[in-house]
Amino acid sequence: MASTEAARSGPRPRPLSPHLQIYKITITMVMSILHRITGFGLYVGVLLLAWFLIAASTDAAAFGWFSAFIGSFIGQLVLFGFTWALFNHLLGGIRHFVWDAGYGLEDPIRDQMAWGTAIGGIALTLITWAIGYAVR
């Protein structure tokens, strides 16, 4: 009988899909988006690596073009961004691996791991570049 009463009263309004005004942006959300962006950035970085390998295997002029680019301010910026993307994506992958194992999903740990990914990616990038310039 309840189903016939509901049918007579008309269709119920459909629920609205959640959107950005409802969601509160959290660190885990930002790091998940950055994980995807850095994954794409690594694809672009592989093109840079391919350019290096092709230039190194051809002749001195081709390698000179690559060296000029990578030694420029823009080249150094691209290389720095690639290094950060590599470490950020690596740490994000480890974080997702831990989550897939069922650990670190509790409220404070989840956010701490996301912050650790953000800070760790920056710290590892700076350490790598400091070591690189020190042994230069």
Contents of the next structure:
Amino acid sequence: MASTEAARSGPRPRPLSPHLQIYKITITMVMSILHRITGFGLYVGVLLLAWFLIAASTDAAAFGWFSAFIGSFIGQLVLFGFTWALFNHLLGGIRHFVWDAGYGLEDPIRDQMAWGTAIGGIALTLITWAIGYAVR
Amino acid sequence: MSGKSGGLRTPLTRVRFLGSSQKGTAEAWTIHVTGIANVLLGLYFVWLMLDLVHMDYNGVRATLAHPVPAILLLAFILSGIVHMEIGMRSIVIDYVDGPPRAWALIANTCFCALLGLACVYATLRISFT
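Output the structure of the form predicted in complex with the partner chain; the preceding block shows the form predicted alone.
Following is the full complex, with the preceding chain placed first.
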């Protein structure tokens, strides 16, 4: 095996702490991972905001291209994902502020807050889209 | 950085007594302050976008050219860009090692700076032209 070769050529690898695959999945864990994934998604999604603003600042034709994309099925899907990422990350952030204040770390509350973030994020997304389609 | 492999010193002894970078508190403080700002400005942003969805080009231009939406949008852009630059930096430091880490950090800073400037430029252009 490679370990004998490694023993000859240098110090043996340092022991690593166990990572995700060894633990039972919990809701706090899922929401922690989702917080980072949605943060990453929003990071990329700001490109959409930049496109929107640049198109609006340019002319009606440029804005038309943006409107056509955002109105398409793919565009609506991306925008829906962006909306969910925004609300999930926003509620996740509020949860972090609650923790920073020293609350919400005990046994039943931490799971309730994690579920609240998950359900709240989806609910706020659906409400926003319902309003979006209602005012159209 | 991973450093030279094969030396007798462990990674821990290479960094011990070098001290901290002295920037941790400021960074933690900044991501918290921009986080609070982003909650409020983000909710305003959603409300503003809901106002815009049924408008045509001229309506969108006219709405965004008003001082209050323009200033709050600029605040959201600045706060958001600073927040996402720090957030992506922590992701890079967690998952990228060695020389690629430096390049990823540089790319992150440049991406955020350009994206922020583009959004600010466009918002100001809508207001002033």
